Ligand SMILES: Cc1cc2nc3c(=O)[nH]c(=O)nc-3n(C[C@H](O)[C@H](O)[C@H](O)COP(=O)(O)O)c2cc1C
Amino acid sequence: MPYDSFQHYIETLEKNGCVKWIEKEVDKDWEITSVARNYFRKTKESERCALGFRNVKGSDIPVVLGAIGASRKVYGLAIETDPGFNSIKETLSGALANPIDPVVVDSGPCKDVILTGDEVDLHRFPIPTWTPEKDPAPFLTAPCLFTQHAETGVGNIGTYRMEIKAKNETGVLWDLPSQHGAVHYASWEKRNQPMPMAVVIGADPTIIMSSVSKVPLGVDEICIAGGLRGKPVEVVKCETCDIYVPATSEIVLEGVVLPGESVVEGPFGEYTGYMGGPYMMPKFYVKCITHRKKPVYHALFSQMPPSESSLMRQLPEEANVYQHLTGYLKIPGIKDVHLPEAGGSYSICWISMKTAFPGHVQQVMSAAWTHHPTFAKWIVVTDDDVDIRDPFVREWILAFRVEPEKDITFMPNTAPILLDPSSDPPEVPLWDRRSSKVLIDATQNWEYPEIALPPQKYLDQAADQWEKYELD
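In the form predicted alone, what is the structure of this chain alone?
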């Protein structure tokens, strides 16, 4: 049964033991992020939960983070499926193949409180500072930006960081042309017209999961969310523009982005583990705020991996690359795709496969990075007997199935991974940067000696009797 709101979803997490509430008063300007960082460092991924801060200094609004990507278990609850690779892949591909249009309703809880004029003040919400003494201001990290293309009218939902610039102004980090919100903004700039935009903070989890997924330009993510939940999303018209947002949203910011105007944005602690920016980016003017009577402020936890954002990127991107290779390109033999969190779940791609013909491995290496212009700086393809999700095995494979001169190919002068500090020195403008890719054939090119391990039957027999050895 699909969730009807973010708060309904939090209740489900609670019932499954997947939320830890902190009752101690915390400071949003340093303490929330510091508690979260220690928790993610100290806790195994399989045991991580969402974190809720009920008592934020100076606010009566609770803050929740980790509610989407604290762990595979949490992620699976968000889309109501088993958290295994195949289940997630099938659920996400099913939503792409079977989108469901939203339905318009007259009103909803997001209209409980309507603020305009001088009442518009972003500081009424407990927006955390994520890299204390390094970020210039608090940032929205889980905003779902609703826009429409000026010419086609097709909608888009994207999640992009937003720096608080004033009580009614934010920056927006957009990467043109790889991010579709920026494409929409360019269509309005071409007409020299302000672009209407609505920002949702806290919605049914399928909304934000759709907003961070890589779907084709021209596909409205609100329909993908409908496909994920198996039921149309109920939407309501904004107060100041013709954009429709989920009726049960926690908080909605309505406003415009003016053509040809930019503001200094950043720096910000990014998914790469480094500070990103500052950059010159568009400015969002907030004209109206609507919210529930008792909203919950939703944030995504990013910065140095492992983090919520790295796991959120990992699970759908692995499924998307697998679908790209096997579904769209019909390449046979692909067994698994893995994007390690240490690479931000984006810069390193491992693929295991069964080689079927000469050039098969080279085809897969070349095809993998076409999934997205900036995708993957390192692409490693290895045999189907390799567990590419085991870090030790990955290092062993690089050590003994790769002959550097013969098995490594460089792809020069390509689009860089956004915010990768190694692509060019900081004085090079963000959009002028270039990078390269490394394609590694880590398959056995001839018959190797047998692996020096006991036969699996003996390993299994020892595992079955493990308690008798009294080693734990």
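To complete the pair, please output the form predicted in complex with the ligand; the form predicted alone was given just before.
Partners and other molecules omitted; one chain follows.
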């Protein structure tokens, strides 16, 4: 059953014990991020919940973060599927293969309150500051930017962070010219016309799920959201432009991005765990705000991993790499692909496999990064008996299944991970930076001695009668 709205989804999270509400009054500019940081560090991924701050100083609007990616369980509830490799891949590719067009409705709760002119004031909302004293301002971290291509009229939804610059102005960071928001903006710039844009904050989770997914340019993510929920998204026309947004959205900002303008954006605490930016980016001018009578403010929690953002990247990206190796390249023997969150779910890639022929491991090590030129700086391939999701086991494998000189290959002069501060000093322009990759063969290249553990039958027997030993 698809969710009707963000608040309907939050109710489902509550029923599943996946939200923790914080009743204590909190400050949005240092405390929300600091509470979330401590919580993500202290709480095992499997036990993490979304956090709801009901009492934000100076506001009667609650802030919810972690609602999409606090844990695998939460992520699974958001796309209503089991959060394993195959089901994530099948759910996303199923939506891409079976998009469903939206239906237009006359009105909806997102029009409960309509603010124009002087009433347009972003400070009405409890927008947090995420890296206090380092970010220049609060940032929208879960905005879904609705735009249309100037020539074709085809729509796009993309999530690109937005810096609050004034009561009716924000920055916007589409971080590559290939991001579809940037492609649309270029099409309006070519005509020297302002680009109309609507920003949705808080909607049925299929909207943000499709907004952060890379689907081909020209495919409107609103239809992918329809495919994901198995039912059309009901949309309403914006007050000030011809863009249609989900009728049950919590908050909608309507406005324009002017051609030829570029101002300083950022810096911002990034998913690598370092500050990123500043960049020169255009500005969004808000002309109208519409919202529910009692909206909930939705944020995604990012910065230093582990975070909601590193989990949201990890799950689809692991599925993509697995699919790349086994589906497209048809490489046999691949058991698991894991992108540890410490690497921002991008820089470090572990693969376990059953070696079947000479050169098989080398094929996998090279193939993994052809998934994307910037993908993964550390690629480690090990045997199928290894649990690559256990950090202790990973270190043990590096300790005793790798002979550095024989097993490590460097791949020089590759495209860097964009925000990786180690690739080159900051004075080197972004597009001149180069990095390298390390391919590590951590498989047993000959028969190893037996593992120094008691036979499994004894370990199991002891585990089965654990209570007898009175150790817990």
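Keep in mind the model is a prediction, meaning the values are calculated, not measured. Note that the rigid core is defined as the largest set of C-alphas that superpose within 1.5 Å between two forms. Positions refer to the first chain, counted from 1.
Core-superposed comparison between these two forms: the Cα of Val35 travels less than 2 Å.
Relative to the superposed rigid core, Glu119 undergoes a CA displacement smaller than 2 Å between these two forms. Once the rigid core is used as the reference frame, the Cα position of Asp60 differs between these two forms by less than 2 Å. When the core is overlaid, the C-alpha of Phe400 ends up 6.6 Å from its other position between these two forms.
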